[in-house]
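The data below hold one chain only, encoded as structure tokens and taken in the form predicted alone.
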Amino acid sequence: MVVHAAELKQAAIQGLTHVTGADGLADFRAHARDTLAAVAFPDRKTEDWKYTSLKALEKDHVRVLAASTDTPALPDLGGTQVVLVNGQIPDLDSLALPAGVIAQPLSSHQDKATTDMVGPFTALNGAALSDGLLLSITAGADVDGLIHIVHVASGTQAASAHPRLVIEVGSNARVTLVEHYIGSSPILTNAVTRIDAHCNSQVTHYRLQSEGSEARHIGLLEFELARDARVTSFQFMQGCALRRNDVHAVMAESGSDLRMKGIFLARGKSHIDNHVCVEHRVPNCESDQVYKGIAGEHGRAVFNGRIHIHDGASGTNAELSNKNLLLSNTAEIDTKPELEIYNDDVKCAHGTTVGQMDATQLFYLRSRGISEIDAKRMLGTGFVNELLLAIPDDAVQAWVTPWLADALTEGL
């Protein structure tokens, strides 16, 4: 049964009535409880999700919190990992990490715990929040290896978790981090990060979301960077029942620069939906935004990519650039680059295509005894390529190319 965006907003308040959690964030759960109560869930009639539906979820995808449960086995990249496990902070008093890296508890610091974007489900997020987790790094810091956090969803029914993790990066400190979402559930993982650049920080993120196709999948992403702070983050998705991302980055100090690329994957029915905005707020900063995007059988990705100039931003140097490639007449691929420009003395760049994989190409590999699954691997490998090799670490390189080779061949 369909449940519409109002019954899904009743059922989220109705889940939340016996919710409870650490003491330092009872204001704010208050305050998001408030929110949500205030604002109303999307349907197709709202702009920003005019091409994704809500009708993957059901009541208890909002009504019931997802219990921890075991964690199975995880993909090793090396560093220091740290695991939640549908939503739920570990025992951090557990473990290891490195020299200059402080974890807490977010309700210690309750006051870090607000974002820049306020939504349904970020306010849902809020207000099922038992607790979340606080990364610091210090300043100065130059962390050694890789900080994997891991999210599991883990269950066998319609539920909900709600992982909130805050980042802060102090200045002239260098970090590597990753995010990696990974789950074969049912499980809607309603997610929400937030990394703050201090100044002349520097940065590395992927974000890699590899759940199975029953899962859900809402999130936000967050940036701030201050002065001469420079980051770089790496995007790595592959559709599933409902998977929709929202990044949201400020250039808030002189200076900053961005660069973000991505990959995203819709096979078989599943759905994936990138909304990227960028915020130029100050005066001579850059962002770079490369994002590549494949859709096959019945699969459909939607990216929206928005550039924001503001008044006072002079000097800005902003590119974005989305290319798709369709492997199927019954595919979609929707595409929205857009500027928003409020200064003269700028330079922005944008562009967007939607292809075919080409046939002649195709049939060069055929024709040298290729089959036809490696032939379309090999063509959809060569078109993402230039961001594989753009990774920096041996690591996540080595776990991406099997990823996305197996993505692209399943079903063929």
Contents of the next structure:
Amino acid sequence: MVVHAAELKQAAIQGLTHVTGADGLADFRAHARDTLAAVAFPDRKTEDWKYTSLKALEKDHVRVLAASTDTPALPDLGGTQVVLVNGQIPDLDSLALPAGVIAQPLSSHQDKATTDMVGPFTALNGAALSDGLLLSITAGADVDGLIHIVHVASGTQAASAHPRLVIEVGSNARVTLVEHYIGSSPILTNAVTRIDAHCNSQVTHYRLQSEGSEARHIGLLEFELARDARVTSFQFMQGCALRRNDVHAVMAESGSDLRMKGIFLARGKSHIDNHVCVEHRVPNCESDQVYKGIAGEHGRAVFNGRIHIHDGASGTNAELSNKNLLLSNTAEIDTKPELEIYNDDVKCAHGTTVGQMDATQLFYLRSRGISEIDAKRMLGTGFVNELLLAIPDDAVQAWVTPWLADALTEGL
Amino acid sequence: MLEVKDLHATVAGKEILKGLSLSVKAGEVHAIMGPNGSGKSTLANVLAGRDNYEITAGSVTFHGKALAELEPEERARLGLFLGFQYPVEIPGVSNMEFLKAALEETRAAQGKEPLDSVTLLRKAREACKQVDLDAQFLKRGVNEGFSGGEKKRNEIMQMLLLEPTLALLDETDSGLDIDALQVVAKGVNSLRSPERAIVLVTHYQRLLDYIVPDKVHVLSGGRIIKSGGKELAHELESRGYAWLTGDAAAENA
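Starting from the form predicted alone, produce the coordinates for the form predicted together with the partner chain.
What follows is the whole complex; the chain from before opens it.
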């Protein structure tokens, strides 16, 4: 049964009555509940949600889960692991973190819990938040190895988890962060992550989303870059029953540099929607986005890339590219660049394409004895190869390569 | 090895081959010549199993198996190699990765031992050297940014590695300067053996100075209208095709 957006919202609000959480977030939660009451849940008429319906959500999907005690099998990338099961923050005292990394409950710093963007699901995350995780990288620290934050979706019934992660990277610090979402559960993960890169810091960020096909995931990822901060973000995302990723990056101070590279896949009947917005608010910042999408069978992928260059942001250099590959006639990819430019002294380029696997290339490979499946996998991998080769961390590359091969083989 | 009998084939629904017969035995080199649009490339593509190239009548057997029932990769594993007239560029797939997959799958199907990566790399480098191609090309995307001549040499390099029993070379000589032509011819000649056969589809008699054929066929209007020895190529060089195609038109009338 399709649940109307308004009914879903009502169910979400009703579900909050028994949610309790850390006292330190009481005001924040109350404010988020007010916001939630005031905003409408999206339906087909909501421009931002034109290609993504919430029909994969039942009323139960907005019911907040009780804490889970599951101890699932975890992927090992060789770094320091921090595990959140259904959004629940772990016992922070027992974490063995490398020098320069401090973990605190977000409730100890309520003021840091806020985000720039507040839509219905961000509000729901805040309203349902028992506690979040605040990771601080101390100024000047050069953090050893990866910080591997694993979000596990657990449970067999429709319900929701609301992880919230705030990472502050101090001035001149350097860190590599991995946000990893796993689990074969049908629950809705409604995640909010905010990364603040302070002056001259250097952040390598990975977002790995490989939950099973039954998963529902709605996520907001925010970046704010201070003076001369450099952030590189790699995003590898697999479609599921419903996946909606909003990425919002703000170039807040001059000299900051943001590179985002993403691969998204929609196979089977899966759905993935990426809304990426980069805001240049100040002069002399650079941003570069390269996203590649692959959709097969009845998969559906959406990409909306917005670059907003404010009046005062002269000397901006902003680029956006989104190329897509369709593996079948029944798959669909909708891509749309949106440029809002209020300054003449900028360089801004964008390009989007949607194409099919080249029959001549496929025949060429097969004529050399390579099976059709392998040939398609090679061409699919070849299509995104420049992004794979750009991954600076071997452990992540070693995870991404087979993930991609499996995802490409599925359904072939 | 290859028996083509009264082959009729269509390309995207249009009949191009109209009763072509050809018999190629192990150890032989055949040249198929003919004017533009006579069906030379269609024959090559039909044999290799390209989509949209459909056999509507007649039969083709290769090592005793009906080709029509085999996928392109099965034909390749059986020992058929098509050297493309226009080798396609495949950015993002490295030449080496491609060769590795091709050799692994082909050798496995032929019951041969898999090659370890050191041996594979050594053989690939040797093959490159044989066709005067810098080994750096192994790291690049398949044919990506290669010149016309480099693409053709890359085809021969692949052929040397795959060691097919039947090499079908579709205008491998066109667009090559005389030096590159000699390199390509040397590569092809090195593969000549009593167990293998080579079919050269060509426009120019020039190639046949370097790869001397046992038999020459003239293809016109989708059929072989004349066959002969290597001297036929010389006759075509001096007389052109008109004297033959004129006959064919009369025959067909």
